[in-house]
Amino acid sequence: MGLTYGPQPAWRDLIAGFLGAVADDRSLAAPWTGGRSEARWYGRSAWALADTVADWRRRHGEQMPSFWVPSYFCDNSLQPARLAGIDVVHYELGEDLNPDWPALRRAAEQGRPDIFILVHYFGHPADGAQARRFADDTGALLVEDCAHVLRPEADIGAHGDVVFFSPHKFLPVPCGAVMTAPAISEAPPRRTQSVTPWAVKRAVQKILPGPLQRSRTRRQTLAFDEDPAVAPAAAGGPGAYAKRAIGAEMRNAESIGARRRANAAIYRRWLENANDAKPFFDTSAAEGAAPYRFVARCPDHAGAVKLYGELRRKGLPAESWPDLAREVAAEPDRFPLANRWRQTLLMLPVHQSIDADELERLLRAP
């Protein structure tokens, strides 16, 4: 089987999760709240965010708050929130991916947060003590998103208000994610996301020999500069399936952690001794205990389509950051860093169905 863009069930595990018990919620969320907070769960963060808005209504007399999120944001996460009628100020950040702080307090002595949102990219941690002591100081609601974390680690999701995780981007199921928070009201009745699509997809995948993966990969490349068409995030949350998937899945968290370091390792090495492209982080502990992609920075924009061109011609598929918001990518003067990082930055697979053989194989193909 070609390299994909996610992780990939076993035959096995896509059979067991039609059969058996389904956990509570509370129970599903332990890896996530280890008993001591409340959990709500989603088919997608993005809807997250749209409750953490509407709840914050519902506690100030319906108005609208002003909610801060990063410049370097998937645009496409925020449709749910912005669809509830909130303008979004984006704050930058500095070359460490945490806010640029002294910016953020000159810019709340003008006008302060209401909702704060502090990201955790890549799996690398942010400075959530630095987030606090700024929410607390503006009165603003802290939100940790950790959609790019498996689980909660190195005092991730330990300083947030809320906090939300996306184990539908590091498991093999069809969706998943949970917010978590010291209490939570009854979430809105949501219906279920239907499993069908993605059974049949990673059949499908399951099934086509390396030569056609690959072949599909290079058929299906968008360019580098390219934004993908996608569709609004999902309002249904997890099913039965996607819950004992979740609940399955999660049994092997530190296989999981390992087997995408040891990938991320294969990178690393690669770039280190054949490319211009540098890793993004130093060391491969600044990746966290479970990389969510490895992150290759190029020296500028040319080398950068250069590369992605090279590695999705081997049937790789690499990815280039997917959606900057209009607002953002418009005025690249006061977003240099974002904007920087969307044109120099390849982000690579390294989930835990990558066969470590393959890829190395495929990087040293000419």
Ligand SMILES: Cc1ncc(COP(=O)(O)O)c(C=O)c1O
Second form
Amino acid sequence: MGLTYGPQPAWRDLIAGFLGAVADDRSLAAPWTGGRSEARWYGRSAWALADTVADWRRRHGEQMPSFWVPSYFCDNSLQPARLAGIDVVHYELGEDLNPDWPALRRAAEQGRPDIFILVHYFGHPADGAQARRFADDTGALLVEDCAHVLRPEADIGAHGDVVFFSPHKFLPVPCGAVMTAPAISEAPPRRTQSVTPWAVKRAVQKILPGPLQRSRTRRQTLAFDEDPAVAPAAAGGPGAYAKRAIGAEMRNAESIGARRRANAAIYRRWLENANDAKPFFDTSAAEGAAPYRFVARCPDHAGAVKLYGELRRKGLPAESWPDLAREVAAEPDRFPLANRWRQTLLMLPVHQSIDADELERLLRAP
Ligand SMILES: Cc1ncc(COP(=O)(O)O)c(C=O)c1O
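Rather than the form predicted alone that you just supplied, could I have the structure of the form predicted in complex with the ligand?
And the full complex, kicking off with our chain again.
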């Protein structure tokens, strides 16, 4: 079939999404809440983030919160919150992708956060316990951003006052993100997204033979330094089709994780023998139970651009990190790591529809 950016539904599942019963929102959210907390569904997590701000404002007489977000964060995902007029305070991370705690504590002496976002990047658990202490000490609402995580793990999703996941990033479904919290009111009513454009696109991708799919990947190449156009964030929530598909796909969560780990291991072995690039995470275990992407660290910007071009020419849809916020890109001295990562990290697809033999073949191809 050729490598695609995201997972592909089987024909059977593409059709089955139109048929059968739809679980209620609470039951559908059980893999993420364990039945312990309430859940709200969205099309994307970007809307859960905006709603977190709106909820906070409702509780605080419509004041604007001080909203702390890591510097390494794609601005597209902040658009819905920015539309509501929020000013984003970016904070710097350490080499291990955790917040730079000493710097944060110093900054909090000047002005405390009201909402603090902790991100578990690429499926790797960030230090939730430390984030909990920081939020308790500063009086902030702790939001665990698990958009890069398939489902809660020991250290992921247990610490936040609000936790959200983006199952649409992991599953072959048209949309779907879930926010969980011990007590949240019912979701504000939303339109549901039309499934037709998504289903037609998936059907075309399934029909295209491998060579055509690869030449499509080559043609669609966005330069390494280019940011994708800001897609209008679809406000609609998941409709019946997406809900059926999410419910059905999550029955395979265990094997989805295993396939993703196995594909990540292929890149790891390839990098050991191949070139200057190295895995970003030292061990496979650090990539988590279901890696979102395999992350390769290049020695410098030129090396990243070169490797990106080579992989794209082979038909492998490598990606760079999309759009840092303008404030972050404009201040490389203040946000050195976010800017360095934008310039030197490559994200490679590991999703469950990738055929391991095909991936090995592509990587070995001259
Ligand atoms: C760290 C992080 N949080 C949140 C989001 C937003 O996710 P969604 O695509 O579900 O809006 C993204 C998007 O890629 C992300 O990288």
